[in-house]
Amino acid sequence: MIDAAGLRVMKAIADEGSFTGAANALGFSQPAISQMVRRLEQRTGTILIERYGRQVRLTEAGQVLARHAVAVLAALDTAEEEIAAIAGLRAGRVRLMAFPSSSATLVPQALAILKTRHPDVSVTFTGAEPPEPLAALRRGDCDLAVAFAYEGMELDVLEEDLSMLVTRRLLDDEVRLVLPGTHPLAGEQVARLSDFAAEEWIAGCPRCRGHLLTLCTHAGFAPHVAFETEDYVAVLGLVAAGLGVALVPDLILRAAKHDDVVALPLSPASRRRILAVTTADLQRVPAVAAGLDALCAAATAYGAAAPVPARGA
């Protein structure tokens, strides 16, 4: 095998016309030089120098290699500047993936943050449904995801995945009932399902109409879904329209603003946990471990915020 050791020896041999001088200009001994040579001729099984008492020169064998050593280690210097400048936070590249709610809360924050602690590096991003963010991580479509598990519930991943990923807990996000603000019970304190049995249901994604029916299971009752949509703006909407009630996490009422509706926290609470999620290579990536870190200091900042209001969520 021809390694860029070699290589480096027959240019600088090339360029120098002796052992002694591609020895100073390498920084070696003309005995390592020799050794170097011996060990590239077996590799190789031909001559490669021609000895003439203190000179050399290289058999044809030689300069095709000399030859050829100019590209190789030209493009090996440049990898080797390019994985530098990806080590130090000079270029790489990050792919996110994330949920709908967190895409319009969360993530932009982290986005603006990472942007600025490291301006070069380079950010893909796509909002999807869960567990699409999970399942592109798994084929090594993104190499960071943004992912939700209700409270009780795990994340939609394989068995044999459980192992691979790396979880980093970003925030636990409350779970409210959102209603009209024309309905008898919107100047409660807190909202009990039980109360809300007889009530027409607004339901969202898949993952949350589960959520829905396993905490009103709990409080006794089975909900009458009468619309659902993923849309949280529409789920605002309908509620406003006085079409029903319906589950929302802080998440959204943060971003998507109705003054004609309340939401109320849950007696019992309810919460869902936010979840940053990458596998134990990916995490040693710079680029990657920068956008953790930015999702960290965005939920930490989230979790500063004021909380949510319960009129014109």
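Just so it is clear, the model here is predicted, and its values are computed rather than measured. Only the largest set of C-alpha atoms that superpose within 1.5 Å between the two forms is called the rigid core. Positions refer to the first chain, counted from 1. Compared with the form predicted together with the DNA:
When two forms of a protein are overlaid on their rigid core, residues whose CA moves 2 Å or more are considered shifted, and E60 is one of them between these two forms.
Relative to the superposed core, Q283 shifts its CA atom by less than 2 Å between these two forms.
For comparison with the form predicted on its own, produce the structure of the form predicted together with the DNA.
Next comes a single chain, given without company.
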């Protein structure tokens, strides 16, 4: 019934004291104001303006409208400003979720970059096991997720479902074989899996374990998995203690170094692909896009840096 335009007109008339003045102030022609007022009057069924001679005055009802106009227009302006702030990255929010082992390296770097670039964007981060980040993304509880996928897996059923989501490739994380420094093959340049068929194996997260099994199957043996833990620091500790060997992604090795272990590139090489995931719509939200960019920047920084040497520093 009453719209913002009408209120704006009433306020302009109250401020300017005339239809012509209001028209100039609002960038309309004078008849436009006349018509607007008439429409308002017949919509409200009340006379809003008293025409006396060639001056106009607001009636009580007109003053009511003009008074409410300031509140309504102010609220509208506030809303617009908040929207503009979100659009201009002077505000806004990104809710990031990632698998735990990314939390040590890539994510902190990305968060730091984002904070530097856009200090007013608020970021929340939650580490969670797959497929929780993507589930949260689908539920709307998260704006941006970091996921990974082992490449070369024949069975896509093991991969997470990426339908209706958009991904951005962050970096290819080379998987290395970690063995004790005292191991006979610790001096090699590369590691062939078949040479370790008789070893005891230490497996990481469920999907990493699946990847291990797949690779070993290709190499012609079934690994004997002696230990299983999602804590990669523990994995390295176990290896250092000589309790077995493990496949560990390079990204983790950079964060969790261990002096007593050696990490050899695999031959043939195997990588896991690390992806940023969001939805098509959220991708266009400035704060999310900024978060995405920050992740990419952090990833390229890692990619540019030399991979860890085979022998622990």
